[in-house]
Each structure stands twice: as C-alpha cells, then as structure tokens.
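Presented as structure tokens, the chain that follows is alone, the form predicted alone.
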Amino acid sequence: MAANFFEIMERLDRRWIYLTVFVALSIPFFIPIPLRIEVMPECKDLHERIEEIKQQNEKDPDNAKIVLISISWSANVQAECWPQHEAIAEHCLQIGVPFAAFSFISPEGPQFGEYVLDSIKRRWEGIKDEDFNSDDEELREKLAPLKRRYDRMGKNWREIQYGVEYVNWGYKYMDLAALMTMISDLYGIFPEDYKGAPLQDFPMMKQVKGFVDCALIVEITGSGTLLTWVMYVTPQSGSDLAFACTGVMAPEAYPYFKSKQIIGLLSGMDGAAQYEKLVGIKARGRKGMESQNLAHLWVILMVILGNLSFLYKRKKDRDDSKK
C-alpha cells in the first residue's frame, strides 16, 4: 500500500500540489484555526506608549497630544502594512487617542488609510450594542478592548468622527526641508485636509502647530524611510518613533529599537497579528497568519513525501538493477 502510495506521489502533476497550497491558504478565512501569538516587547511598548498618551491627555487636556501615522505604504505590501496600521488605528480608536494620518511617499497612501478606516467600520457593523452586555461571558471578554469605546460614546460609538477622532492631511511629495519645516509649521506645508477643507478649522488640531505637537509618529512602510525620521525630524521635534515595516525590513530596524530611537517595532504580519492581540481584535493581521502557518505546514509535508517518494524511488531503481 506504501509502495503504490510513493508511485502516485511520483507522478503527482506538480499543479495538483499548488492547488492544495491555495486550498490550505484559504481554510482559515472559513474557519477559525486556533494559534497562539507570542506578543514580542517591541509590540508591547508600542501598545503601552499610546495608553500613556491616553493617560498624559487627560490629565493636561490643555496642551492634548495626538499620533501621527505616516503612510508610506501602498498596494504592493497591503498584505503585511495593511493589518499593522489597521491596529494601530483601532487602538487609538478605542481608547479616545485621535490620530492624523499623512503620506509623503506614497501618493495613494492618504487613500488607503480611508480604506483602512471603512475596514474597521465594516467590522463594528457586526456588533450589536447589547452584545457589550450580553449573559455570554465569552462573547464579553471578547468585546471588553472595544467597551471603553461604547463606555465612552454610547449609541453613537461606531460613528468616527472626522475632524474629532481622526483627520487625513493627505499627501505631498516633500524634500528634507519641508519635512523639517512641518516640525513647527505645519500648516506652511500642509494648509488643507484631503478634501481641501481648512486643516486648522478641525477640533483636535486646534492645538497642533507642527510634529512637536505629535507625541507619538508611527512610520508604517514598505521602503527605506527609517532614517530620514530617526537622524532628522525626531531629534527637533521631541515626538516618539516608532516603526511598522514588512518583514523582510525588520532586522535592519532593531538597532534603532535596541538604542530606544524607536519605541516599538512591528514586523510584518507576525506584529500585526501581535498588536491585534493586544488590542483585542482579530482582523487581516491574525487570520493572515493563520492562513500562512497552516500553508507552511502543508508546504513541509509535501517536501517530507517528496523526499520519501524519491527514496522509495531510488531504493526501488537499486532493487531492480540487482535482479
């Protein structure tokens, strides 16, 4: 029964494997694969510095500060950016931090955050108010990150509002000078909204005259943009720095987390899928990751009955030239 199961295995057309890749891709998005996500430190201290923006402005309401997440991303690594700024932006959601979102590299990035937000909308569209309350203790563990927010807002907590919560400036291409100048000026550079609407009218940049008013930038990116932050704008402005990159770009980031220049790393979908965790959210980042550790699995039993097939093989070639 082995022998004919190796002899198929042999003459296996290879588009049937990858078939079985794209199918093991897939079941995760159907049905929910348990995984255990181990939360690295340079997630959690990203986590920790925005509830301590959270804390910092209710304390000193007066001089409020906000995150500034900088799309420097676009649809080619959607895949591992997307999820990443997707949590962050739930986060700050939750918990009441308002956040602006820029680009100054990628012209569709201002885009894709709003495409970002309508993700997250769609998500609250599943959640009914009474399930905050509901008998089923699971069900409220579950919803128990996204209760601060219901807490907060009542009928209205799937609402964001623009302009209060969160606000797009858009994209500019920029040299060094003007991201420099935006430090304190940000209006010189950026007088308008994406829509064209006075920026400075908006409640929450009331207060924001340039990046100094920024506690926390986050740069979320699929290029080498890291530097440009950490030797330049980050040094004058006072804010924090902290980094979302695709996988590949990760170990090229940690000396700078290593040194504290940035305050948090997330690399790749794995820390997507680690600050959703924390955020208390299942989303791109821990479904994505679900779906590749299964295809890896798959992947490495094709190779271990591959490698069986072709001992089976050559074994049997032996077997026959001896007769």
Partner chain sequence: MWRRIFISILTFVAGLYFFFEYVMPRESGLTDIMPEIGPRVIIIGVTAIFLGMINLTRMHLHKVVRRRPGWYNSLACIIAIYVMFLLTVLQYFFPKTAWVIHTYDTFFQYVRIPLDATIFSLLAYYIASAAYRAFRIKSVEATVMLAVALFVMLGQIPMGQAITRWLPETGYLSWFRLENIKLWIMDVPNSAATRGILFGGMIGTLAMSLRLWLSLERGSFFDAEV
The other form holds:
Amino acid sequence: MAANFFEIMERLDRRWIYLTVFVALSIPFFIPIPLRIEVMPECKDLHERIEEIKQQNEKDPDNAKIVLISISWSANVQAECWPQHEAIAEHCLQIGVPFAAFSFISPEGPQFGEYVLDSIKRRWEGIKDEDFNSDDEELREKLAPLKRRYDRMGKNWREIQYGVEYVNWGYKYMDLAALMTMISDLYGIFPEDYKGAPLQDFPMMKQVKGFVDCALIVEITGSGTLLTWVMYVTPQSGSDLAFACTGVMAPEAYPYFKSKQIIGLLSGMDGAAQYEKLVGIKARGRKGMESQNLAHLWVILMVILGNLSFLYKRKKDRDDSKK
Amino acid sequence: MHASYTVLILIIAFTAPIIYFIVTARRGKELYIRPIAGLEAIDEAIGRATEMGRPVFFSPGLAGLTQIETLCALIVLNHIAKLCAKYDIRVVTTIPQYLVYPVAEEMVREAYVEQGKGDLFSEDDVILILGQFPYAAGSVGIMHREKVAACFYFGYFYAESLLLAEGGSQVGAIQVAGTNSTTQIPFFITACDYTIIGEELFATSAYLSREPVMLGSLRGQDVGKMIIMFLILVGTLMASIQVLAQWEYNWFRELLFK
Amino acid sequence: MWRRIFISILTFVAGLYFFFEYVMPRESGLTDIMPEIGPRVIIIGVTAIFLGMINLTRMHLHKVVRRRPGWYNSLACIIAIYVMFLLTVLQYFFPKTAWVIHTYDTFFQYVRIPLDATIFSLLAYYIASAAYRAFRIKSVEATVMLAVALFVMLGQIPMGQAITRWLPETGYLSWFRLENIKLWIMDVPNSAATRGILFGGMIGTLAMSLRLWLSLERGSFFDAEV
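Target state, the form predicted in complex with the partner chain; input state, the form predicted alone:
Starting with the chain above, the whole complex follows.
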C-alpha cells in the first residue's frame, strides 16, 4: 500500500501539484484562518521612522519634511506591493505626515497610486464616526490608530486633502542623470503633477525643492531598483531609505538593512501584513497571508513527500541491484 | 555625495589593474583562463538537440545593452549560434529589449554566415517581445510550439527566470543557465540541469570570445576582488580588535571613511 | 572612421564630466550643471522608446504582410499596441471625456492588470512543482539546502512561527524561535553570499564602464552597424 503510494508520488504529474496548490490557495477565501502576525524589527523600524517624522514636523513646522513613495511596481506584482503601499499610505494619513508618490520605471505607477488611495477610502467608508467611541472595547482598540486621524480632522476625516496630505507627481521616463537632478531640482523634471497642475503651488510642496526635503523615501518595487537609490540618490540627498519589495527580492536587500543603508524593509506580503498589524488594519496583506500561509505549508508537505518517495525508490533500486 | 580621498584612491586601485591587463593582453600576452565547466554542458545540450533534430532556445535576460551581463550573454549566444549552424539546427532567440534586438539578430546571422550556413538563418528566429511577463509568456509559448530540445538562459534575470525554466522543463529540454542575479540563482539551480553562477558568466564570455580586452579586463577584475578581500580581512580584524581591546577609535575605519 | 572617432571623443568627454563631477569638490561648479543634464537625458530615453515601438511594428508588420506562420498573432499584437497607445494619448488630451476614460480604464483594469498578474501568479505553481522535483536529499549539500529552505519557509509564515512560539521572546532561547532563525539565515549567510556576488558584479560593471568610456569595447558588438 505504502509502496504503491510512494511509486505514484515519484511519478506524479506536475498538473496534480498545480491543482493542489490552487486548492490550498483558495481555501482561505471561503474559510478564514486566524493568524498571529509577528512583527519583525525591519518592519518596526520603518513604522518608528514615520512616527519620528511626524514629531519632527510638529516641532519644526516651518521646515516640515515629506515622505516620498516611489511606485516602482505594476500589475504583475500588485499582490505583494499593493498591500505594502496601502499600509504605508494609511499610516501617513492616520498621523498626518504628508506624502508624495511618483514613478520612474513603471508608467502605470501613478495610476496604481490612485487606486491604492481609492481602496483606503472605500475601507474608511465602512467605518462609522461613532465606532471610534464605541462601548465595544475591542472595536475601539482596533480603531485606535485611525482615531488619531479622526481626532485631528473631525467629521471630515474621510476626505483625503489632495495637495495638503498627498500629491501624485506622476511618471516620467528617466535615466540616472535625471533622477540625480531631482535630488536638488525636482521641478526641472516634474513641473506638474500627474493631472497637469503646477506642482509647486500645492501647500505641502512649498518647502520641497527635491529629494533633499524628503525625510524618507520608500521604494516599493518588484525590480532591482534598490542600488539606484542606495548608491546614487540617498547618500547625496541625505534622506532615509526604506525598501518594500516582493518576497523574492528581499534576500538581495538584507545586506543593506544590516549595514543601515536602508532603515526599514518590508518583504513581500508578509512585510505588508506586519505593517498592517502596526497600523491596525486588516486589508489585502493580512488577508493574503492566509492563502500564502496554507500554500507554504502545502509546498513543505509536498517536498517532504517527494523526499520520502525518493528515499523509498533509492532503497528499492539498491535492493533490486543486490538481488 | 562627492568622492572622498579614500574613494578616489580606491577608484584608482580598482581601475589601474584593469587598464594594465587590457593593455598587456592587447600587446599579445597570453592570459590563462581555466576551462569553464558550463561550456561542456552547452555542447552536450546542443549535441542532444542535433540528435533529436529539434531547435534550441536562447534568452539573454531582461537587462539592457549597457549591462555587462547582456554583453556576456550575447557572446554566449554567438557561440551557441555557431555550434547550431555547424550541426544544421536552428536557434530560436527571444529578446525583451528593443536595443538588444538588432545586435542579437546581427550576432546570430553572423554566426550562421561564418559557418557557411547563411540560408539556415531566418529573421523570424530572433523575436522581440517587450515587457517582462509578455516576454515570459511568449517565450514559453515558443518553447512549446517549437518543441525545443535545449534551453539556454544567460544574462540578468528577474521573476521571469522560473517561468522560463519551468516552461523548458515542461517540454523536456536540457537546460543550462548562467546569471549573477542573486535572487534568481536558486530558481535556476532547482529547474535547470546546469547553472553557471555569478562571475563565471563573465569568465565564460571572456573564454569564448578570446578578445584581449575581455581577457585583460577579467584578469584586472580579479585583482580588484583581491583588494576587496584584503580590505574585508583587515576590516574584520580591526573591528574585532576594537571590540576585544575596547578601543574608542578605529583608525582603519576612519581611514576608509575619510 | 571619422564617425567612430567622433563617437569615441563624445563618449570620453561625457564620461569625463561625470567622473570629475563625482571626484571634485562641490565648489568646482560641476554639480551645478547637473540639473541641466537630467531633462535632456529624458528626451534621449523617450526617443529610444519610440525606436522600440518602430522595431516592434516593423517586425510584426513584416510577418503579417508576408503571411508568415502565426501572422494573426502579430496582427493582434500591432492592434493591441496602437489601441492602447491611442487611448493613452486621447486620455491626455481629453481628460474629461467619459468614453475615453471608460475605454482606457476597461482595457487597463480588466485586460492589462489581470493578464500581467496571471502570468506572475504562475510562479506559485511553478515553484511548488520545481521544489517538489528538485529538492531531493541526493547529497550532503542538497540536504543542507533543503533544511535551510524549510527553516526560511516556516519562519516566514505565522503557522510555521507557531511551532516555536512556546519559546521565550527574549534571552538566549529566543534565538531558536523559527522567525529568528530565518532572520539569522537572511542576515548572515545570505548577506555574505549576496555581498560576495555583488562585489564581483560591481567590479565587472566598473570594468565594462571603463571599456565603454575609453571606447575599448570592440569586437562583437560595436563594430557592427546597429
């Protein structure tokens, strides 16, 4: 019986593996799996840095700095990069750190920047004002991070003030020289935002001359764009750099986190889920982790089964040759 | 950021050996490069394709023409195309970068003409497919339709690496990869029969091209790596001594940042 | 001949500027020219994109006109490129015209995004199948690789982390929590290997830049008319 099973496993058609992975990925869509997300230092550090920027801006409002999100992701990697983008944008909006978004490698980037904000707005629409002061302690605790926005803005907390809280610079094809120009002269490259309005006229952009006025640059990507920032831009602009990337790109980024050339690192959907936990939301990251969790376990199980059948076959071959 | 004095000295230290060895090689001095194991794998794969009478597939990765990996990949493509021409089989190449496309086409054509098999070359065998995932999907489709017997992936790859390698595995092709893309090496190792890792890619192309500039440059790069190794060793030693002896000041560290 | 000399001199002078801009102190004034260069580089880049479009059109049109095998795929490709291009241009000039926005959004949200995401998502299936076939404990090295992979995978997911959650969060024993083992693997052996490969790659890039700058890169590539 067992022998038969291992023989089948050894000859297993790859399409069966595809099918079972599909099932493992789909189960959490119907049966939610409660998961406890552990927040790792590389995620915590990024969260703390944005909180610090808030405090610095409060102390010195005349010299307020912004966070810049570089959208180097597109449709293909949206499963991992969208939740990262959403969690970081949500954090900035919650505490009132102005942030800008732009793209230099993904023409669709600015469009996705808008979709992400729409998604945040849609999620907020499901929250009633009275929920912030609800008798339900659990609900109050859950909404505590967002309450900071409610306390600051009152009834209009659902409206994202374009130009004050957030600006979308748009996309421009650029080479290294153009990106380096933006360190001190942003408006030479981006005179207008993505809709064609003069960028310098927006209140939050008044004190921004270039990357030098971005306290933190968050590169969200599925590509190898990290070196461009680490080598050429941030050492010159003096900005901190955080890297949010697809899971597969993360190993390449760890050396830079260790050497403090990047101050925060979100790795794939797991990184997004950790950040979501810190900002008190359950969006695409934490929901997606349920599927990823099960699929990972399934792959581990398949690898173990594959090895057992391999060992069985090797033993059988040896026995046969002895005979 | 402008260069510090240390950086300036390091630039000179890294570039001087490269220039020196290039000049030496151009003057005709023989520079030895050990035989590359991956080349045998290429020969073997083409041999199998010849036996089966099927074409081979080549991908030069996603990087542009100004990246060293692509230039190395094109040299390997030229070598593979020559072998294919010699054995009368086709090499189907898909290119994801518009600037690489004409160069690749020219190199394959040249290889066939050089072997006296110009009529075997078809422009349709060098295919431009722009965009990362359209490229992966298109390439896998071609592998299936052409029933390729061998697949070669040389250059710099991103997430398309496994899509290509698994596609090749589905058609039962022998697969040889060569990349220094650290994030994709594990995928190639799991899905390919042979993988040339990291700088062996550069060595492979220098070995194949026998261009004095490439050979000299490779030797110069080795000297650069030795300098780095020396700095790492001394740096680690000094940092350890600093901790053990509880020094407040590490002159070596200060020197590097000066 | 003259053309080549001209290109070599131009390349050298341009490279010289970037080299000196980097090594000379800021007071040299070379950095001040930088903002003038950026926008010009963009123009060159955009021209190259058009070059790509022309190449692609030429290639596929050739196939359609000569009725080569699969010519209808080429036709579909040409139509897709130009329809999307046209819609993007229209959207720029008529940002408030409903049908333009609607058509663009439909193509973008319901064709482009799902197609791209689908191809990327195939990786999940492929990696499972590749891992199943290739992760075999054939040798000591393969066994070590498998063990490391299992630690990283388990340390990455909450259900894996739950296995060692009973261990304390601080102190020496916390090192054995799966998420910390994963972090150590990523931080130490992975970083070391990545740096090693990166050093080699970077020196390779430096060497190539030098060869291009000094117009030493000859032979296979740049002698040919492109």
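Numbering follows the first chain given and starts at 1. Quantities reported herein were computed from a predicted structural model and do not represent experimental measurements.
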query	finding
Rigid block check between the two forms (residue 159, residue 310)	no
